[in-house]
Amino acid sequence: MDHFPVFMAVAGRRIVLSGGGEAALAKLRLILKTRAHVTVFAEKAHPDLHRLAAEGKLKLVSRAMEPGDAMCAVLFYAANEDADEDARVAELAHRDGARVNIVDNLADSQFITPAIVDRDPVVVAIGTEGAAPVLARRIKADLEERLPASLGLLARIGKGFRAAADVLPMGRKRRDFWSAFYFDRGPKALETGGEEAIRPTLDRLLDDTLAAKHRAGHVDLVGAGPGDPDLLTLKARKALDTADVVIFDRLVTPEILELARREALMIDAGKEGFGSSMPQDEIDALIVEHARSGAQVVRLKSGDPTVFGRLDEEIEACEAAGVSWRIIPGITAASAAVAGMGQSLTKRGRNSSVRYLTGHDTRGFADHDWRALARPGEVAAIYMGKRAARFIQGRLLMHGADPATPVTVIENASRADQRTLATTLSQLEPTLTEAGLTGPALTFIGLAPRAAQAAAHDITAQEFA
């Protein structure tokens, strides 16, 4: 980020534009939204202009910028159309101590102006640092579809209540009342009775959050999925928008974790198999003592939580503790890691199951089934295999295994830098040591990916041919 979004206080300041022509009305038609006082300079101007000063929304002086015009100026904009006088201009606006906007200059001006959706006194600005003017208006216009136009009378009606909500205690129970009535019981005023509804709204509404008894913690064990931000469940996206505690893995990405809500405590567990990491009775520790305190608690897993989480012995700490929970699922990373390889987990004709194994549990490598996973047309999916990969070639291999049989390797499933290595049973290890995977890696035993699938049936046609 290059540029840093902030909201200025401008109400009552001096902005200064230098420009007569349609650029200047351009950035006008969002600096008039404003309580600023405008001074527009411009030799020849528009007759929209001339209008917009008759009416006392800007002052208009019919010349050419001079040294000491923008003095106190906040801001101060460049849209003469002209490279030139843009420079000369900007050069007595920066003497003068203003910031300098230059129109379609990126490189020389000192901030950018985003595309706004204004809903007074709510206002979303949509920024590209200057990438991409034709997506941020379409976000904008999507934005200005969902948020609609009474939003902002809402919102100025509850800032002038915002005194009296203060007797509310910081915390759960104010954002509580607050969404309350932005939500639910402010819209219904106001479509049920009109403006006047409004604060009476506000009055009961403050009553009722006054006089309901102290919420209880509770606990969501919730699936962050693979990697993809875009691949988290809605009801997941609802959990971290409202979590006081968010307690994360490792293996959680950023971006996901840039979902929770800013004011939340984030704590990282740390988990990482043959690793250093948070022991897991401190995690449940963690997510009870908190839960107790009233908070709401999200402990976040990458994946699905019910799929080598360790879930029960968390469920079981909050049912110790007489603290209420629920699972929300997420995309375990072998839905992903396969969609990734363009292939199915099962198919008619090559298999009718297929297992999902850890690589390694509390007391090492795991010890599976290995005689029956060596048999022709099985698959499976590996976790956390890959420091047991040599183990897991060397019992498969002992079993009977066909050492031709295809392996794919999935690191980082999902996500921006997902890597694939199609190999074979016997070549397994050395495969992944060269490779160098420090990702995350899924192991699949039975499948190789479309393409190479593809690629080795022709060969054999082509040898039989």
Ligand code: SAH
Contents of the next structure:
Amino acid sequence: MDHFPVFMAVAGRRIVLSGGGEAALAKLRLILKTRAHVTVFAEKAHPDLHRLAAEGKLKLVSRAMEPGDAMCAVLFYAANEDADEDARVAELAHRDGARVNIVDNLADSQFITPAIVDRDPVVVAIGTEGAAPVLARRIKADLEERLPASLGLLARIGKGFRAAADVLPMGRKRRDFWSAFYFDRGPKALETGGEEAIRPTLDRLLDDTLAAKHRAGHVDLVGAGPGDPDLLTLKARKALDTADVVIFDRLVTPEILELARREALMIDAGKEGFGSSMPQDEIDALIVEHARSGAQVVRLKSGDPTVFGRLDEEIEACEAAGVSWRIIPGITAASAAVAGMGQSLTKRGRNSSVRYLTGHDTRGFADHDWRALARPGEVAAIYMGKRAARFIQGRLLMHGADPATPVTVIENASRADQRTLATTLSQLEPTLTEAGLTGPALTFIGLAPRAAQAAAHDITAQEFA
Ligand code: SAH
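One more: the block was the form predicted alone; return the form predicted together with S-adenosyl-L-homocysteine.
Entire complex below, previous chain first.
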């Protein structure tokens, strides 16, 4: 971040602008939303500027800037659409002690003006540090659509009620009060009874909240999916939005953790597959402890929590402690990986079943029905199978599997650094070890990437040998 976003107090203070054309008017459209005293210097001024001056919205001085003109100004805009004149007036304003912005000149500006979504007093500022104005406009358009026009009104009335709401204890209860107001009772009151209905609604809501019993904690066991935040379910997003505590595994990506409520306590349980850095019983105890204190706990697990996730132990801990829980499913790694291969998990005439296996279990390399798996056409997705690859390869070959059976390993499925190794059973090792994968990887027995897909994901020709 080269620019730090702040909201500057400008009410009753000076903002000075030099320029009388379109560029000046464009900036003024934003500046005039504030309660600053605005002065414009322009030798030749657009008729709209004269009109704004006549309406008392700004002071128009019909001459070029001179030393001292930007004295006591907090902000100064050079908007002359003339680089030499902009440089001259910027220097003058700088000497007068104002922060200087030169329109369309990022390098020489001391601050930049963001794109704004205005629901005063709720204001969203969007900046891309000059990198992608198109992106900023698009985000602005999205937000304009999403934020109801009434938001500003609710926030203004809500602001006047803050002192009254301070009787509520800080934390969860107070937050629940405000979120019920902004997202439920407030908009409803406005719709049915208009502006006058809002204040009585706040009074009633406060009484209701004061009368309500201590809210019980709760545990959501949430699937974070394979890594791409776009593959989270809406339910998972909502749970993250309201979480007080998020206890996450190592495979959950930083982009997904970013989506948790900003005030949430983030706890790294550091688990990956069966190799765990925090013992399971400690994780169970942690979940229960936070839920019992009244927190909304999100237990965030990679993929789907019901697949190789030690979910049952956590559920049992919740039940033993009398804590309510629910499962929010996620996209499991096998689904993401097969999508990355452009393949189906099942296919008429090829395989009518698919197995999810783990390479490891509590006793070490996991044993399976190798004879059944060795049959032609079988498809199996192997989780945590990197270290067990040679073992699996040996068992399958020993039970008569065709050495030419296609095998595909997908590393970092759904993420920007997704990698595909297409090989055969006889070549699985040493291919896998030689590839030196570092991310989570899923191995498919009996599936090859669809040819075109394979080419697109090719890293080196050798990886597809
Ligand atoms: N509950 C998870 C699996 C947890 S076990 C799920 O449903 O996906 C951890 C294993 O999942 C890893 O060792 C790896 O085999 C697999 N895995 C998880 N995320 C993956 C990803 N993005 N790409 C490939 N494999 C992944």
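Computed from a prediction, not measured in an experiment: that's the story for all the values here. Residue numbers count along the first chain shown, from 1.
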Worksheet item: Would residue 296 and residue 196 land in one rigid part between the two forms?
Response: no
